[in-house]
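The chain that follows stands alone, in the form predicted alone, written as structure tokens.
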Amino acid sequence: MNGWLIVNSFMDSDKFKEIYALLLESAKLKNISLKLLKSQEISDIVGSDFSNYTLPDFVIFWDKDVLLAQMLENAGVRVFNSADAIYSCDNKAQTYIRLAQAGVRIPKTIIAPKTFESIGYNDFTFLKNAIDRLGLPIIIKESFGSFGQQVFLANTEDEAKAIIERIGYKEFVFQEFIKTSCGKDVRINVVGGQVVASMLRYNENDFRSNIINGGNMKPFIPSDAQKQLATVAAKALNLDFAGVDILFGPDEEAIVCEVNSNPHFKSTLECTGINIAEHIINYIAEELK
């Protein structure tokens, strides 16, 4: 069996290379030939069948170029995760629409009205309406972003307006602030519909728990409700593997914060000793038997 590990052509930091190395090594241990390719190495004419390439048995798509993933699927290649699943996670507004449709509990969410680069927001009535519905403080989250770097907390209407003006014309959502989960959440890794590893992330100095923002981590045994919520969320988004972030609602009620189609699992390995790459490779091998 042979596969491609497709990665972004322009993201070259060590934290991504570590993930690629774990996947390549896990495939090698399973006697699976896995070749790392940058996305620009396999571009082709729209509508082509990729006949200029010897196509693999499968692709692990560790990028967010959903159009390339879709083209590979159209050529008959099994892609993990699928183009649709990656799109559902990459666009957070789409994530919340699909989760809500599946009955998955999420924070109360309002999608900001669309504007354009040449116009921007010249009427902030929608902000007042969002605050009336969700209260203050309020979360403002860009629809596209990673590692919590495009997530903001506004304590006042003026702060919220300033954040929106910085965002510009980019799409974003408003969410209620889950006070009981300030600075903490649970990352639950799901592979093939099964929970394989979990950790608690916490930060005493930031409302975001992300490790890259100074958060800490420790092993965590999730409740049955948290595990069920994580697996249902992954299924609702058609994910083969995912990192599901669960908030602590009032009375410890589980709430899905975000779902990641390309979870950065090096921190999970360091925290729990569990190598998610091995689970991903084993799952793919079973799926393609």
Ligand SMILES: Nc1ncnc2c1ncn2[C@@H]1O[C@H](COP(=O)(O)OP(=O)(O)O)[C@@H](O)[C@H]1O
Second form
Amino acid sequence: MNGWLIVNSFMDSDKFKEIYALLLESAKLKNISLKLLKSQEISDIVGSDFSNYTLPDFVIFWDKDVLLAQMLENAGVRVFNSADAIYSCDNKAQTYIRLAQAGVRIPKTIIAPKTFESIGYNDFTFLKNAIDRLGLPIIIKESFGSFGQQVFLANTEDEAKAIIERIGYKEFVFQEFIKTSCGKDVRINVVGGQVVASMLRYNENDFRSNIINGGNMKPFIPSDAQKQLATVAAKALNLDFAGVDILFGPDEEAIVCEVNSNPHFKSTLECTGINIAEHIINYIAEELK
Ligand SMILES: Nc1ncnc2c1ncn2[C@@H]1O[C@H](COP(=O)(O)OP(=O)(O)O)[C@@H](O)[C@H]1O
Ligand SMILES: [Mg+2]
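Following the display of the form predicted alone, present the structure of the form predicted in complex with the ligand.
Entire complex below, previous chain first.
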């Protein structure tokens, strides 16, 4: 069996290279030939079928370039995660719409109205409405973002307005701030519908628990409700593998914060000793049997 590991052409930080190395090593151990390719090394005219390439049995798609993923699928290649699944995680507004539709508990969320680059916002009625419905402080989250870098907490309407002005015309959502989970959440890794690893992330100095922001981590045994929520969320978004972030609600109830289609699992390995790459490779081998 042979596969391609497709990665972003321009992002070459060690943080990402570590993930690629773990996937390549796990494939090798399983006698699967996995070739690392940058997205720009694979291209074809729209509507063509990549006939200049010997297409692999599968692709592990470690990029957010869902258009390339979609074209590969159209050419008949099995892509893990699928283009649709990656998109439904990458666009957080889309994630919340799909999770809510599937009955998965999420923080109360309002999607900001669309504007355009040349127009921006010239009327903030929508901000007043969001604060009326969700209260203060309020979370403002860009639809596309990671490592907590595009997630903000506004204590007042003026702060919220300043944040929105900085975001400019990019898509974002308002979200109820789950105070009982301030700086703390659970990352649950799901592969092939099974929970394979879990850790608690916590930060005393920031409302965001992301490790890259200075969050700490420790192994964690999730409750049945948290496990159930993680697997249902992964299924709702058609993910073969996922990192599901779960908040602690007021009565400890589990609430999905977001879902990652390409979870950064090096920290999970450091924290729990569990190598998600091995689980992903084993799962793909089973699926393609
Ligand atoms: N509605 C919320 N209530 C409380 N904390 C939140 C909420 N949304 C996000 N957070 C905190 O911010 C962090 C980053 O938000 P998240 O939606 O996971 O974005 P990213 O993709 O950047 O990680 C979360 O891990 C969590 O600690
Ligand atoms: Mg997150």
